[in-house]
Structures are given as C-alpha cells and as structure tokens.
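Just the one chain here, the form predicted on its own, laid out as structure tokens.
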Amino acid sequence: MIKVLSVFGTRPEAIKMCPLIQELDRRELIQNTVCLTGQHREMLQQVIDIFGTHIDFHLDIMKTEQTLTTITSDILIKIEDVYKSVQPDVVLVHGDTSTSFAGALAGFYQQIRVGHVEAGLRTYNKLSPYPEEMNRVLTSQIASLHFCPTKLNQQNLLAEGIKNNVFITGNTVIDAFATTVKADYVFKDSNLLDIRLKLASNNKLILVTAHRRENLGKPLENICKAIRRLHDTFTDVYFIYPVHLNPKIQKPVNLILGGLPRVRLIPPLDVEDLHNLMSLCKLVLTDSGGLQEEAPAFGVPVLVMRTETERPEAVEAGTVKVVGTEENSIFQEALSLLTDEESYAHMSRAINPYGDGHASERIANILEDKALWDAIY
C-alpha cells in the first residue's frame, strides 16, 4: 500500500486537486489522506462540498490580515504533527501556491518524499506573478517526483537540471469538467438565471476576471476603463464580472463599472457556475492562470490581461493571446476578436493543449509503479 497525502489550501488547488484525490480514492494500491490547510475558506468549501472531496486534517490557518509570512509560518508549525501522525510515502501539493511551498518545504524538513501536480510552469520574472513564480520554482527544487501538463513544462524543468521522475499527464483541470459540466445546467446564482434566454437573442456573452496583486492600481483601472468602452460600442454584448471581495479591487471596478446596463458585477462564483458560464461565453477577458487553461476546451478564445503568461503553450497553440493592461490594448484585441469571423475562429477552433481529461488517471498510475519507489529518495 502506497501512502499518500494530498495537500492543498486555496480555491484553485482544489479545483485541480479534487479529481485527482477521486481518482487516488479509486486505487486499491493507494492510500490516500487529505490535509487541507485553509488558505482559502469560503470559496474553497463550494468547491469541496461540489466534488465530496474528504478532508482528514484541517490546518484552518486564515486570519484576517494575513501575509505571506504568516500563511508560510503557519502553515510549516501546523502542518508538521500531520506529517508525523500519517508519515506518508509521498505528499502531493500543486502550482505555486504558499500552501504548495509550505508543504513541500515541510515534507523536505521530514524527509518525505514530495510529489509536484502542474509542475514546471514559468515566467522567469520573480515578481510576476508574486509570489507564485518563487513558490513553483522553489517547490520544483524540493520535489522529488514533477507531474507536468505539457512537454514544454518538462523542458523547463529539464533546462534547470532537474531530469529524474519528469512525466507529462496533462493539466487535471480539465478533468473536474467530467464532475462541473452538464448539459441541462440550471445556474444557482441568481445572476445568471436569465443568460440562455439572453443569447438565444443573439447577444453575445464575456466572461472577465481581474484580481492579481500585480494588476492593483491602475492596471486595474486600465482593464475596467477597456470593458466599458467595449460595453460602450456594441450594444448586443453582455459582461459578467465576478468581483473578488478585496475592497482595493471592489472600490475601482464598482466606480468605473458599476450602473453599466449590460456589465453584472457578482459575488464571486463556485466552480460549478464558473464552469458552465465559460462554456457559453464568446470570449474570456482575464488575469487569470487556470481560464488560460479551462476555457481553451470549450472552443473560447482567451485575452490575458498580463504583461507575460507562465502558459506559453496555449499562446503558441493560439487559444491565449497576451494583451497587457494598457486600456487601448485590450480594447484593440477584443474588438478584433468580435469583429473579424476569421480571427475569432482562428483562436476558437485551436487545440486546447492542456490535456484529454485523464491527467489524474496517469498521475495515480505512476503513483501506483512500486519499482519507481526504490528509484528515488
């Protein structure tokens, strides 16, 4: 039996962890234990209650205020006595997140063996995204075993010297949409009760998202002003805007947007009515790394509102474009894009180059090869 111990603490953690953990659940040769660390708290729980993921340990580390220090320290003292009680043969954490950093430094001070989920993303500018590209790249040289989406992950890692226990599996996000997407989906949020009646009306629907640390300020203000002169110049275009609750992002977005008849400035939205919004949308405007990922599978072309992308791939595959965040720039390229039919198809109909949906099947396959075992520390 192989002793498994998943962690993970943050909302998009889990939508990528959760379909791996069902498929971990599923292995008789594997036992699989869950900690979750409470990076996020809200957000995160309609994402566990949505896909029955169990939860054996709960760290339950948010406070408000809190930094980068705290959830990094807090999570390195709490954590310990979790890896003492299940002494596991391997952790698991994924992406860049505090939480996958934390964890993996800590399974290192125990001599546990740590394995990698979305491994090999990279930017290579430290401060962008902050503090994700150091959280991957450190967790990178801590793990023993990298589960990449794409080869061009591997060859990231590959670059740096780390050659051992490299494996392409694709991206697990895009297998949550066995367990999210339904065809005869009724949304739950009030919000979005009437969006199929508006387009079978021919209006056409973008989704946009905008939260970084690194687009506070006027970044921000560039990308609300871009919406509104869209919103401004076609009259058969509505936006949806799921507005994270950080009042330096509320304050802005509701001054420039909010009264606009066809921008919905909402709470944000569990990963259910996210995902199923995205598969009706024309267009996906985002600062986002996981709808680089998520809605490519659904034939939307995504404009990420970012200086760099850790997802060349998809930019290269021709399903992600980078546009920046300068307000002339986002307009430019969204207006191209609901203009031009051979553009817009261009983007729309490129393969999605993040998997086929068995990313965690492939992950719970090497995880279950016991020669691999003896082969590493």
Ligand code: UD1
The other form holds:
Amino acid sequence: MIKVLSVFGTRPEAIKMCPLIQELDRRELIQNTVCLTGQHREMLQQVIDIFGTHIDFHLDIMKTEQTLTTITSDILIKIEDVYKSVQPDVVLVHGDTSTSFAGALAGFYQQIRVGHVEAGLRTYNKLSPYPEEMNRVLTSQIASLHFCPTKLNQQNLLAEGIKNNVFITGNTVIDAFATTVKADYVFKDSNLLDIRLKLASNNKLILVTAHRRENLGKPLENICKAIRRLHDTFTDVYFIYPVHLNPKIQKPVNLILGGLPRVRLIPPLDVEDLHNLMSLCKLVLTDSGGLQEEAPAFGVPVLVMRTETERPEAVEAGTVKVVGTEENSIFQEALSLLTDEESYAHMSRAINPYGDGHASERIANILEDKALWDAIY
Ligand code: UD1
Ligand code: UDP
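What about the form predicted together with this ligand, after the form predicted on its own?
Time for the whole complex; same chain goes first.
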C-alpha cells in the first residue's frame, strides 16, 4: 500500500484536487487520506459538498482578518500531529497558496516526500502574483515529485535545476468538468434563474471575478470603474460578479458597482453553477488563475486584469489576453471584443492548452509506480 495524504484549504485547490482524490480513491494500491487546512471556510465547503470528498482531518484555521503569517504559522503548528499520525509515503499539495507552501514545509520538517500538483508555473516576479509566485518557487524546492500541467512548466523547473521526477500531466481543473458541467444544467442560485431567458432575448453575459492581494486598493477600484463604464456603454450586456468574501473586496466592489441595473453582485457561486454559467458567457474579466484555464475550454475569451500571468501558454495560444489594471485599458480591450467579431472569433476559437481531462489518472499512475520515485527523497 502507498499512503498518500492530500492537503488543501482554499477554493481553487479544492476544485483541482477533488478530481484527483476521486481517482486516488479508485486505486487499489493507494491508501488515500485528506487533510483540509480550512484556510477558506464557506468557499471551500461549497466545493467539498459538490464532489462529496471525504475529509479525514480538518485544521479549521480561517480567521476573518487572517494574514499570510497567521495562515502559515497556524497550519505549521496544527498539521504536525496529522503528519505524525498518518505517516504518509507522500504528501500532495497543490499550486501556490499559503496552504500549499505550509503543507510542503511541514512535510519537509517530518522528512516526508512532497508531491506538488500544478507545478512549474512562473512569472519570475516575486511580487506578482503576491505571494503566490514565491509560494510556488519555495514549494518546488521542497517537493520531490512535480506534476506539471504543460511542457513549459516542466521547462521552467528544468531551467531551475529541478530535474528528477518532473512529469507533464495536464491540469486537473479540466478533469473537474466531468463532475460539474452538464448540458441540461439547472442553476441553483436564485440570481441565475433568469439567465437563459436573458440569453434567449439576445443579451450577453460577462462573468467578472477579482480578488488578488496585489489588486487590493487602487487596481480593484480601476477594475470596478471599467466595469461601470462598460455597463453604461452596452445596454444589452449583463455582468455577473460573484464577489469574494474578503471584506477588503466586498467593500469597494459594493461601493462602486452596487445598484447598477445590469450588474449583479452576488455571493460566491458553487463550482457547478460557476462552471455552467461560464460556459454560457460571452466574455470573462478576471484576475483569477483558474478562470484563465477553464473559460477557454468553453470557447470563452478571458481578459486578465493583472500586469502579468504565470500562464503564458494561454496568452500564446490566444485564449487569454493580459490587459493590466488601468481603467482605460480594461474598458478598451473589452469594448474591442464586444464590437469586433473577427478579434472575438480569433480568441474564442483558439485551442486551450491545459489538457484533456485525464490529468488525475496520469498523476495516480505515477504515484502507484512507487519504484519510479522511491529512490529519491
Ligand atoms: C487565497 C490564496 C490565493 C487564491 C485565493 C482563492 C494565499 C496567499 N492566497 O487568497 O492564492 O487565489 O485564496 O480564492 O493563499 N473568506 C471568508 N470565507 C471563505 C474564504 C475567505 O470569509 O470561505 C475571507 C476571510 O475574511 C479571509 C479573507 O477572505 O480572511 C481572505 O482569505 P485568504 O485565504 O487569506 O486570501 P484569499 O484572497 O482568498
Ligand atoms: N469559482 C467558483 N465560484 C465563484 C468564483 C470562482 O467556484 O464564485 C471557481 C472557478 O471556477 C475556479 C476557481 O474558483 O475554478 C478559481 O478560484 P479563485 O479565483 O478563487 O482562485 P485562483 O484560481 O485565482 O487561485
């Protein structure tokens, strides 16, 4: 038996780890245990409920005013007993959050091998995304197994001298669609019940999300002002904006966009509603990482409201465009896609580079083949 302990704690990690956990549960050679840090609460639980994932340990660390230090230190202190009691062959962490880094560091302290899912993404700017870029770099240094979504991610690690056990697997986010996306899907959230009617009357939908730490303050205000301007320009466009629960996001967003007739500021959607809504949208405006990988799978162009992205293969493929955080550039780029059919078609038809929906199987195959990685710590 190979003992695998998966550790995650935020919404995006859950969406990308739950398909893998389902796959690991199916494998006879693997004993699969799950530890939630609880860095997120409601936004994490929404995902767990949909995938029906078993939770074996829950550290429940979230605080309303949590900081990078409190998240990291609370996890380090609380997770030690879990690692000591499970004594896994490998701890799996995902991506770039404080949970990922703290989970990996705690593994190192117990001399347990760490497997990094969604490894090798880089901007090479320590401050953007902040602190995620550094979380990824540090986690790569600790990890013994690296599961890269794309060839470029693998090349990034090789260039940093990380050469052992670096696998290309695709991104498990595409695997999640097998659970979440349905052709005849009926929305649960009451804010979405009239969405199909709106589309039938030739209205367009734009999905908006924004939550990144480096966008708090002025950049987020700019983003909101650009949306307000787009709202005032296009009377046939509805904006659906599920607002992150962080009070530092809720306050400015409600202040600038609250009360506009075609902007719906709603609580975070569960991932089934979100994925199925996304598939019906004309356009996505976001600073999220995950949405850059997901929306193109439905032929929906993404404008990335950040100064750079750790997903340059999406830019190269033409599925996403980085538009910065200035009001005018966001407005102009969205205007262009809404009015110029040719540039819209160009983005909409580009091929999504993030995999074929079988990433979890590849990762599970590698984990089952312990002889492949056992020799190297
Ligand atoms: C974290 C990740 C970020 C990821 C994002 C996904 C780090 C450093 N950042 O950032 O990479 O993109 O999650 O959303 O790990 N809150 C709730 N309920 C919830 C979740 C959050 O109320 O279910 C509120 C709390 O007040 C919390 C605040 O949001 O203190 C911020 O949460 P935190 O995890 O610190 O940061 P995120 O911006 O969510
Ligand atoms: N998401 C969701 N509900 C929402 C907004 C986003 O389920 O209201 C999903 C989205 O489909 C994607 C993930 O959350 O899979 C992205 O998470 P987030 O933007 O919080 O983090 P990031 O990807 O930037 O790390």
